[in-house]
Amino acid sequence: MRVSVFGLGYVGCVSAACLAGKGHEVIGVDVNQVKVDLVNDGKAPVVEERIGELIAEVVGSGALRATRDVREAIMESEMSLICVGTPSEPNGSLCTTYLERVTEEIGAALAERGGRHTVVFRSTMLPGTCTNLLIPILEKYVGGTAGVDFGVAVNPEFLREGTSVRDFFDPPKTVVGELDPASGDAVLALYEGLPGEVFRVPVATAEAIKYADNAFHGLKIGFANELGAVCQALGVDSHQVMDVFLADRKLNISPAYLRPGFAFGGSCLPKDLRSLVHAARRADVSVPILSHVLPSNAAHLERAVELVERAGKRRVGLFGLSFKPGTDDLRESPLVELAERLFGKGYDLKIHDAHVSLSRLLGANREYVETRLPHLAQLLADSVDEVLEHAEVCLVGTRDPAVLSALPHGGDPLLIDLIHLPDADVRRAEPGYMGLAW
């Protein structure tokens, strides 16, 4: 394929060289004449493992050249990869100035070029940027419709500086946010033969995936460093702790707990986080990530309360009460906390949990409920139907088959989904359904 790559920084330079190495005919474009001259001389404008030898090879073979002329690059390519920077503004917001400028220039050139051309955004940008900002710019300058007169896709990169050439040829995944199937097909043709799973997703999903990755990477590093500091203060070998932690592939290094759902609770997580943070404070160790996990959890529960308030109804039903399905353990259950909040706000509440019967609650369970929700007896319903008949708004916090099979469609009562129901994707298109975080 004939490809133009806009922006010859780390991502653009590596993308251009690696695509040329795969046999594509590539034109690199940059406003910086020094970078353009370096590439045309067969030299890398960035310091990176293997990039120098690769650029020398592909420039020497004629597969890669560079220019400052946007029009020339567009006229001589069938696809453009946009790899310009999206730095932070002083207030932390995303700077899209360079993206907008290059999109305008490409759009003006495409208006003159004619024929099908696919514009692929590889720069990191927030969800909605492509659809709400960049596509309108292209349509204005081209005088046509995206997905019809020209293609558009978002193709985030997952290249680590220092190993980016290796990562290009052995990617963890390939993600294509396609405006239309033809655009997605064109992008995937670039990477034909590369390993790794391929995901064809909506444009905004592709934009968000890059942020999910980087936020989690930062979270992992911060978590490991904070735990290391606490361990050091307590005289524990932090690397030995993490060696054992990483060996657990069932819970720790796995998909476990990484699906958006309701708040956590129970007899372990809240108390253990509190005690660890307290120990860190006593040792004078700052742990801002760990100390904000429980406040973050409380904020997530508050979102459920806000959804009920937004519904504007007074009769509320709640399915589920224990902190974990299939048990009657109510200790620090977020559903008990939610019930307490709603009851305290004056909502007419009915609750059903097939595993919770006040007469059977014993010990710490009974003591906890009598302290946190002393009116539980008058709130509990014996059946699913009793809750549904009562409620104008139903919160679903359980995957009990009896509950799932009885949930109505059509918006009466309104459903607030706390767990991502098995048919959530279908229900999202229906009136009267609200997902907590989806």
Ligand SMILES: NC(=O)c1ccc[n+]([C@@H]2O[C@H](COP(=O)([O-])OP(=O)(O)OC[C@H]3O[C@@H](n4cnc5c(N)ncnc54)[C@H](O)[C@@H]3O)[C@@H](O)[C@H]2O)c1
Second form
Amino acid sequence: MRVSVFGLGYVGCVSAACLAGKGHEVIGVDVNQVKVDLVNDGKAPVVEERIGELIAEVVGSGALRATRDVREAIMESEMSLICVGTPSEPNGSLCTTYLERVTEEIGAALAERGGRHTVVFRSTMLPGTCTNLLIPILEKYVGGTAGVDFGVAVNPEFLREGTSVRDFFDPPKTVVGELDPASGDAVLALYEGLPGEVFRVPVATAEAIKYADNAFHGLKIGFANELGAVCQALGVDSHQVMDVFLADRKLNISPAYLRPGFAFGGSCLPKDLRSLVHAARRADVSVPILSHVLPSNAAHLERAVELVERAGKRRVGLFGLSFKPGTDDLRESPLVELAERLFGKGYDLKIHDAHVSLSRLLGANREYVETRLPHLAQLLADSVDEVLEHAEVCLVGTRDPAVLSALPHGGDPLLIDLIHLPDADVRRAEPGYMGLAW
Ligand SMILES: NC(=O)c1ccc[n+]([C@@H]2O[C@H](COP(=O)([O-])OP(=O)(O)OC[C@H]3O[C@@H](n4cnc5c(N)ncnc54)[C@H](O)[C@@H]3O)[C@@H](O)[C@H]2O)c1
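Can you switch from the form predicted on its own and show the form predicted in complex with the ligand instead?
Entire complex below, previous chain first.
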């Protein structure tokens, strides 16, 4: 394939050299003459393992050359990979100036070029940037329609500086956000033969994945370092702790707890986080991440209250009360907290939780419900129908099959899904459905 790569920084330079090494015909484009000259001399403009030898080789063979001339590059290629920088503005916002400029230049050149060309954004950019900012620029300059007259895709890159050449040939995954299938096919043809799972997703999903990855990586490092500092202060070998922590592939290094859902609670997580943070404070160890886990959880619960407020109804139903499905344990249940918040705000509330009703009958949780939550006890309904008949808006916090099968479609009552119901993807398109974080 004939490919132009815009921006010869870390990402562009490595992408250009590796694609040329894979047999594509590559033209690198940069506004910086020094970088262009370095590449044309067979030298790498960045310091990276193996990049020097690779650039010398592919420039020598004629597979890679560089230019400042956007028009020339576009005329001679079927695809543009955009790898310009997207730094932070002083206030933390994303700077899209370089992206906008290069997109304008490419659009103007494409207006003169016949035949299909696919514009692929590899720079990291916030969800919506491609659709709301860059595609309109391309359509304006080209005078055509994206997905029809030219292709558009978002192809975030997951190379790590230092090992990026190795990562290119053995990527953790390949993600293609495609405007139309032809654009996605063109991008995947570039990487044919490389290992790793391929994900074809909508454009905004591809943009968001990069942020999910980097936020999580930062969180992991911060978590490990904070835990290390607490362990050190308490005289514990932090590496030994993490060796055992990492060996748990069921709950720790696993997909467990990593899907958006409702707030956590129960008799362990809140209590243990509180005492760990307290121990850190006593030892004068600053743990901003650990000490903000409970506030983050409270903020998530608040989102549910806000959804009820936004619905603007007074008669509210709640399915589920125990701290997670399948138990009658009400201690530190976030659903109890939610019910109390709504009750306190004067909503006319009815609650159904089959486990809690049962334990009241058996006397197991009776004392807890009747002494600690007498105000909620009087709101408990024995049947699903009783709640549905009462409610104008219903919060669903349980996967109880009896509840799931009774939930109506169509908006009467309105549904607030706290747990990502099994049919959430279908319901999202229906009127009267609100997901807590999806
Ligand atoms: N560095 C990484 O490891 C890494 C990893 C993943 C994603 N990213 C993302 O990739 C993008 C590029 O990062 P980088 O580290 O390679 O940036 P960089 O700053 O090293 O390089 C950007 C290059 O773009 C050039 N440029 C600017 N405007 C241009 C234009 N109009 N035409 C042609 N070239 C132009 C600059 O001269 C520069 O050489 C960013 O969005 C970044 O967030 C970087």
